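A lone chain, given as structure tokens: the form predicted on its own.
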Amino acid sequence: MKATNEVTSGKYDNGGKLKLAIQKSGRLNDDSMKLLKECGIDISNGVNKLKADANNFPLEVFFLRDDDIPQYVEDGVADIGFVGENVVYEKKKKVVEVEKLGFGKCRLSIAVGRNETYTDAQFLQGKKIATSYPVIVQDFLDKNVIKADIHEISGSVEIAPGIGLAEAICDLVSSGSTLFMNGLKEVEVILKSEATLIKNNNLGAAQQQLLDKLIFRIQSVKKAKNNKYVLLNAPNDNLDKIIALLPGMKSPTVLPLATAGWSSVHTVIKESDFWDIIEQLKELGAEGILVVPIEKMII
């Protein structure tokens, strides 16, 4: 196919686009364009427009709502999208979950008021729940054997106890901090969530490569934001227990210095095992530690 041979020549024609669906505004958006950017991809998608096409890629995106992107992907008017993982599961469309993205991790969590004594999730059993992930929390209340009277609302879920419509809520929390100014508790996380990469379940083969090569990217950046280039200065009498320390991708680099009794030690380390390890090279003498973020990191 003529996209196979583009692909394989870096060189792209616009009739064979891969199409992304992102949240068109709000943390989701900032976070998307940013994980493209970082891949090289780059979209000039102007001000409040719904669609834009990457300069360097065979790349179409759509800019649509968070709660739409799966029934996009479904019927493939996209065939792929940036969503979060608590849209996806309270959707319940036919897209296959391909790649985590790292960002937008929140967690979906049951919250009562503050002077409530909870002691497990018994305690809905009977009560008012007020949320805008009615499917989710009757997931979890089915799985725990549990009879509740669900209200499905959207947007100030956390007002509910305050004006008698619900004795709980199920909504999504980041810091906590919304739900102690509402005189709430949070007592119970039913769903951890970030953004996830979806794709349609009947991709062609010209759209699985593009999309394989940009998963590619993706995992590279991934990668390089959670490990940290190292290079020090080690005492070749306790080289040998500063090496085990530093595996690095295969095996630390190590090249002698200038200085006898010495040499330069450069390596990779997991973001977190950095301090641990750190503090274990000072032990063994290591001196000049140089810690270095990795821009892309290809294994």
Ligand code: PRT
Contents of the next structure:
Amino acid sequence: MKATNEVTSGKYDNGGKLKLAIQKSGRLNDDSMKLLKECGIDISNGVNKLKADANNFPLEVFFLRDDDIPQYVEDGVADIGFVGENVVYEKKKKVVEVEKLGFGKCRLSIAVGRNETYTDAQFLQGKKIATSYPVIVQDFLDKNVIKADIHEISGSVEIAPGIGLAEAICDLVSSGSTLFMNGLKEVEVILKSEATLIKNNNLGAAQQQLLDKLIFRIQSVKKAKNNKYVLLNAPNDNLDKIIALLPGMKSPTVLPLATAGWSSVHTVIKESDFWDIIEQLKELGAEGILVVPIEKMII
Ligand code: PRT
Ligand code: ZN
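Now that we've seen the form predicted on its own, could you pull up the form predicted in complex with phosphoribosyl ATP (PRT)?
First the chain shown before, then all remaining chains and molecules of the complex.
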């Protein structure tokens, strides 16, 4: 609502729009669009469009191949981009990584035939490695003082050992099922990656101001996703111990229940701590535990 008023009042007229590059189609497209929506940014994305405007934020979205996004951002054709860290590190463009986005998580790993004996990276000495990530693989080899032959291929890397093209591969892995189906095993993770927000090195002040607003919204969405709102009934005898387990945003809210000797406790818990804490709460007699997702979290 606030952003709409600012746009219609012409506050951004001098700064223009923030230009964002996202993947046109592929694994990052849906989540990129979803994140913008969760940030309250409404984009009319016509099929096959190369760019689209946001209706309620001074933002223009370019739809590109993911490999091209770092170059567009370096050149300033786009101010910012959503792209995998794997692509950012491979392309080595002069851009600034600003904020991890929490989706597109994967790892870039070395894999070898399932029956190979692999003890450490020295296995790769003098071997052929097929990959679409020659720059990152070369860095890894240099760090480990290994000389190996990198074969750059653009797709279906996992079939290379089976057809005698290479003895090892380096490719993105998420579930591991592609490796498994091709008779390979993952032996070395060389990079953990997720989608990230990159920006141009020389962003103007007006653009930076818009970016700060966008980052604030992204952080609120991420925080909300990482936390849960928990409501529970606690016996007053154990209330202090239960409260000690529950940090909350400031401190938990405690309300008396109609039933004597019991209180209702409301708080926010990190999703990662969630199961540990729930177990301990149950041990302390907590009952009627409700766990509710949070849409936005502003602290
Ligand atoms: O057309 P364009 O060039 O834009 O897209 P693309 O085909 O190059 O990329 P795309 O859409 O496949 O992936 C975009 C980004 O998603 C990558 O750069 C990563 O940052 C991220 N990502 C996350 C992944 C994966 N997970 C992933 N599993 N990218 C690719 N894979 C592939 C991997 O290459 C392998 O073929 O999935 C297969 C392995 O998956 P599992 O689940 O079997 O292990
Ligand atoms: Zn690509």
